[in-house]
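Here you get one chain, nothing else, as structure tokens; it is the form predicted on its own.
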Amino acid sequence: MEARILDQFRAIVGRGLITETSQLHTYECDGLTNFRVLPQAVLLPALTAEVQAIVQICQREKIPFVARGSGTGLSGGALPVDKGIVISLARMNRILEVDLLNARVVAEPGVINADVTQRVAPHGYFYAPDPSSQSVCSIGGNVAENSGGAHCLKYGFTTTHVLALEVVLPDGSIVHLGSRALDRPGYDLPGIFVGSEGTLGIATKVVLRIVKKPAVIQTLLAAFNTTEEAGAAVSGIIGAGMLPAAIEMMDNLAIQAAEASVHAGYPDCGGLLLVELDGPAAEVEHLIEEVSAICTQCGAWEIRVAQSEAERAVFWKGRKAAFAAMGRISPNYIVQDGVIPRTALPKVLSEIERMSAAAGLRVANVFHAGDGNLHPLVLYDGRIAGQEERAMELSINILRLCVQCGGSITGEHGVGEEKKMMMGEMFAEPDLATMQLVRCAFDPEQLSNPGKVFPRTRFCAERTGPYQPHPLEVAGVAQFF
């Protein structure tokens, strides 16, 4: 990169400019380490005005940029692009406002997910979206990927809890999408931005909805001989009209890994369910009895209900640690993220087992069973020639199976770099072209995280005339923040 441009960047962020090759390697990939690109520079702004100034230079010089939070994404969404820069938002980590009367929190994108709940917990509130990486992942990354978590079954994904955003568009202008009100007229622009994977701009402030902590929370653990039995229990619970806060499933390989890592005390079984119920005490007591009965009917041979908050935390500790724990039983693994109808769980898990045997590779399953969001982990040894290629092929075939069963190639990890070639499995060419019309409206130069999500770039029509301020900018909608 030219020295004059680096000097301009340095004038904005000072020591927050990284150009040393040894330091740039930290940013060459996200949680998906199969793909690596070295950025030309990394910038760490601390203020919205600094983000805006950086993006304005990028727009003027036609420099592609990738926004990055904590780098925990698993689809290559924060992978740098050739001849581009990374804008790390790690320093923008302040909770700017806590409005308990209206159940709102205003946070910068670098705020860690779990820190939101920690801030409001003393007042009886929590922030519902809880990815397994919530102790390290950032709000900005959650917005980009529309992250979910175990409790999204009842409480919804990130999009349910984002009311408004301050966004630096790829041309360097600042707009405000949404409002603190629950139902604002006009297009649902926050809904378009959340889950757009950094392709429409950079969120610099986010208005979040927080939720009152329920009166009672009970967590039940049920052990089955097979995942098919556990899957049937999931269908039975939902079919009975219940809506638990969470239903999580782990197979025997996942249990082995979790036990080796955190010693959660899980039974040695073929399929394990964690079912969490919350609400008024009488309701939860009744639902626990119903869930226990359904699990027993489906073959559960051990059922435990956590008798304390400490025991409940241990139940969840094993589930939350499952992805990282795979390193205990395999030198390498690929985490996938597909969605299927709940009723297809037994069939799909059985087919994954067959595909696993045919490929000669183990597959561990740990996932959000309540909403059919699978997370198969394909285990392999990268030191053995050909295994990584077979693992990649198997993981893609599992996604293809999900689509064939009426599901999706992603539930919460996003498309990013890894799955963009699979978009054609779900969408026809006119569908993909229509989606990119939205992208072109926000980023006609295609500078913001270019090359991600779609299998090929569709170039936007050239803009006519100079940039005109958005009416919202003129009206001064900053009052929402």
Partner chain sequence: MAEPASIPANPLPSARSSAFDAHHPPSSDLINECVHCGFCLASCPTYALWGEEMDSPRGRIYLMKLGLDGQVSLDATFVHHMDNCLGCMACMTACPSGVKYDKLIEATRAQIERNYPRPMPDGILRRMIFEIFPRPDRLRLLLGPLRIYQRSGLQSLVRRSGLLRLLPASLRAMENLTPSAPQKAAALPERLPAQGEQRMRVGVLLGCVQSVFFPEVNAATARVLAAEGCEVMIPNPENQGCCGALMIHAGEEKAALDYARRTIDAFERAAVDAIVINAAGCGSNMKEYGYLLRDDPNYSERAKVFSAKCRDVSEVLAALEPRAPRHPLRLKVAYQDACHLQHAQGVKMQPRTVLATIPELQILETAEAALCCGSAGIYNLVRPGPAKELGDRKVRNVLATAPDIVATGNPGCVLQLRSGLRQAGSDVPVVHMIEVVDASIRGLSPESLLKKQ
The other form holds:
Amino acid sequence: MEARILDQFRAIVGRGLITETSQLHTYECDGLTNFRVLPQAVLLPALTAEVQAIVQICQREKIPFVARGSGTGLSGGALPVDKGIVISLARMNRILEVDLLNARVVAEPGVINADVTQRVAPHGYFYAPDPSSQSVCSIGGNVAENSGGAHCLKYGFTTTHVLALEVVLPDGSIVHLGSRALDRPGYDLPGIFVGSEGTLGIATKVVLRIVKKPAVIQTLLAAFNTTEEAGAAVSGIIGAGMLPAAIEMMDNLAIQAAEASVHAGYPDCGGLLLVELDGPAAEVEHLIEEVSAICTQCGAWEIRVAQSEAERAVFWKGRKAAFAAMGRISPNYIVQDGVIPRTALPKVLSEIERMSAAAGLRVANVFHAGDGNLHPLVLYDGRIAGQEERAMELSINILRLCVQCGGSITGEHGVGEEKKMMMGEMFAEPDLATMQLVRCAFDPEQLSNPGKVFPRTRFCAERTGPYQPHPLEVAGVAQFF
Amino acid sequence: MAEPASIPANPLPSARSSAFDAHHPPSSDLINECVHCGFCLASCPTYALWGEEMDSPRGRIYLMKLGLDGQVSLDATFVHHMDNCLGCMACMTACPSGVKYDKLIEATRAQIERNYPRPMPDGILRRMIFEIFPRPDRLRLLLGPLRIYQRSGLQSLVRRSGLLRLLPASLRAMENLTPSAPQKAAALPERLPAQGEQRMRVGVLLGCVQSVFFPEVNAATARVLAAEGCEVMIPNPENQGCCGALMIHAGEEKAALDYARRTIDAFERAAVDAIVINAAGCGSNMKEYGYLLRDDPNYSERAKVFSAKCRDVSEVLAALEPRAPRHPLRLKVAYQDACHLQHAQGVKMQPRTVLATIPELQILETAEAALCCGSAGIYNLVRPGPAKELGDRKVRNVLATAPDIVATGNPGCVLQLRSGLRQAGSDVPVVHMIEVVDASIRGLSPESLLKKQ
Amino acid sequence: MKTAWNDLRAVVGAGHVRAGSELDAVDVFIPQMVVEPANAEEIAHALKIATDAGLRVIPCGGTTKRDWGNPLRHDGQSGELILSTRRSNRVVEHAWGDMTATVEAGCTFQQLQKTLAEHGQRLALDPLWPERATIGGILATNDSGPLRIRFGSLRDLIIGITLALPDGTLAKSGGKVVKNVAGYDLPKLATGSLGTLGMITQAIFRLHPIPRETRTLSFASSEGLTSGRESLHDLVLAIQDCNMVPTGVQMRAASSPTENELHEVDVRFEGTTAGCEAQIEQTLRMASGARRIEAPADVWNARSTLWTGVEPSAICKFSLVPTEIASFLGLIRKVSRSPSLHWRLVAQAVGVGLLRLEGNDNATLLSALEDLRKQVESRGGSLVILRCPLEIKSKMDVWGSASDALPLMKSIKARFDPRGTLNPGRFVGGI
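We have the form predicted on its own; now please give the form predicted in complex with the partner chain.
Zooming out: every chain and molecule, the one shown earlier first.
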């Protein structure tokens, strides 16, 4: 990068400018290591004004930029862009305001998810979206990916809990989307910004909704011989008109990894269900018995109900550590994030089993069974020739299966870099073109995290409607990837 | 007997372009256990201070990997980030994949000490530390001048005058951390019999800084163990020697191994059931002797046996049914977990269990308990800036609990906390947790503990 | 215009294109044509024809909220037509095992609920005029009621949408599963957009079970005392601060000739019998300072009663943070004092509510509205006029002050509807 541009950056962030190659290497990927791109520079602003000044330079010099929180994303959303810079929001990590009476918290994007809950917990509140990485992931990252978590079945996702945002747009202007009061007149801009994976601008302040802690939380663990039986129990629970706070399922391979890592004491079974109910005491006590009965009916041979907060934490420990614990039973793994309609669960599980056997690879399964969000972990050994390719192919085929069953290619990890080529399997050209109209309205110069989410960058002068091939394409001279 | 494997004077590079030499580079198998999930970031003190990926465990492991691949060299930047690491091992507690970061950073530090020529002032400071700290005899020589400096009023004058601000940061830190020269203490005997029926025979490590500056902690340790039915053996109490912790944590591999061998020799002769350690850093190091001496055919087996017997004093006491009656101590104690106890050794409940045997004692938990106080071996001397930031943060968290007294399990932490509390204008005393137990058994008043400074 | 007429008849059938009449008026404006396509493809095609012909299009469903928004901007040159979803009204699919439903925009809310009830499920929403209001219109105006406190509003219930763009594109976004972050969240963008970005042809919703039991409690302030009113406000805040899960917390208030303002609070619980009873007990304990009354009939549809009364009147939707509602009531009191205006309001504890102001003449009404809006906006809230005399509409923007995001909104509008076909001028900031 030209020295004069670096000087301009230095003038803004002072020592918050990283330019040495060895240091830049540590930013060349996020939680997904399959893709690496070396950024030209990494900047760590501490204030909105600094973010704005940086983006203004990028606008002037046409430098693409990628915003990064804690770098724990699993789809390459924070993967740097060729010839671009990384803007790390890690230093903007203050909780600016806590308004308990109105159940709102204002946080900077670098605030850690779990810290929001920690701050309001003494007053009986919590911040509901709880991805497994909540001890380290940032609010800004959650906004970009519309993160969910185990409890989003009942409480909803990040977008349900973001009321307003202060955003630096790619043209360097600052806008305020939404408001603390509900239903601000106009388009639901917070709604379109949350989940846009950093492609529409950089959020520098977020107004979050916090939720009152329920009176009572009861967590139940049930052991089944097979995931089919566990899945039937899930259908039974939902069919009985109950809406638990969370329903999680793990298969035997996932249980083994979790046990090796955190020793949660899980029963050694084919399928484990973790069901959490919360609400008024009388309601929960009644419903937990119903859940227990349904599980037994579906074949559960062991049922445990947590008797204390400590025991509940242990139940969850294994589930929350499941991904990273895979490192203990396999040198490498790819975690996927497909969604299927709940009723398709048994069919998909058996199909995954068949596909993994055919590919000669093991697949551990962890799911948010309540909302059909699967996390198949394709295990492989990168040192053995050909395994990584087979693993990637298998994981793509699993996603394809999800789409065929009427589901989605991503429930919470985002499309990012990793799955953009699959967007075409889920959406037709007109659908993608229409979404990109939004992109062009916010970022006509395509500077904000360009190249992510959409398989083919549409130039903003293009029209929607059925895809019109370029004459060169028709002539067979050129080709779009 | 075969010669012990010695470290080559100039080891060859291990691969065509690896940044490391061939003698125990950071293991690529261990590095591959890291799946880059980032769970460690939230627990790392330097990431908490700066928010930069290079100063996080994940980033350091990545740099090591790049070093192995030859993409980065052992240059000033690389060394800077490795030096920034406190070695607190909080990341190991947080890591879901069980990455053995301790082995990785140890190997890397050793590589740095062998292959990176440190700039002069840095090098001199380190040399000075390694020549003096592990040698109680040399430390003791400082006591005389120290007593004069402190008791003549010169130290108060220096501190009040603002002269310290003119000193380089490391010397200023050193001044702030300087412990009070203790009263001349009676030497400990080589053997202390168990009171009542003997339950165990234990050896006690006296330590370096601990034995010179906190002899009362060692005395309290011996008394409590004896009171609980342990026969206490103290090999060579006048000049027991260093366990090598400071050396290995700083990458001084050869010296560390020498000290380890001598420590093993000393305690083997005493033939004890357990070796009791009251300094967290020493304990974590001694539990690793089996790994440290794995290349030495004369010591590898003996070291494994030795390490298996090493225990922190709180572990030993927590495993024994309390026998000596405890007198009440109405005190609010903020217990501070030393990193080398809670993270490196996984010892967290035991000190609390032991303190809980004292009637009327209230144990207060501090916020950010997993975050290092900044002592981290010699870190507060070589990296005074971040050490002070972390120390001040720990002090704020401690004072927020409004304690009467602070108890911990490591002399380094004691020094760091005392310095930090004093600079914050607080007179809350800091003691080793064994002193609290000792006071309770001896029926001393709470005031006797509060007077300690 | 003539060619458009013929083209449209060719697409939807001659019997489904007719001339506009007084019955079709939007404010006082009568469109030239009313077109009723049968399905999404016909809607998209009709839109394209209209756009190519330079016509303006007013999407229409059950016409219950047809005059919401600013007056239509028309230049006298181009023609206007109403595009009605009346015939595109099927419940396409009820995947009750997955608790989702796909429904065409012209389906009435009541028809949808009836269908879903066959498997014990519902769309957890309570909009105005459910027998006539269509899904498309409810979405376009972002209408929500008391259930919001527990289930969120439309943005939290919609999971997929199909939009017909003015250039004839039919674009899908979202999907049939609740958890889905693939691509941008266009369902949210379309919700509340008053049909200015595209015409909603189909929506997919997440469903909830029909509750086993429903119980309602109502309270009134003790006789006329100010402290009685305060204790009701405190009750509303306290219920939100505790850990019960009501599915409705509503406040109804009205001015009265004497100082005895009417203030009543309704609280609703759903779930198991045991759960409801425990929460009722807890509420009664908390409400010791208030007077329990019998819940009025159909109290959870109280909002719709604001549309009847003395004219001239203005009905507006206000939104504030919950702690500001009490002082807002004080504001209304002040503003309506002299010359005296009567008012009634129905507010939800989350901070959203409807207010009806009745006055002697348009001028006093206008001045009161302007005053109220200024105060509400200074507290970070909003005041949107839903219905008022045309004279007031011509002098006061119904939506309120535009935010600094207006240029961004205009930019989005320009991308979706470059020729300004859909509802020109009726939205925020003149969009």
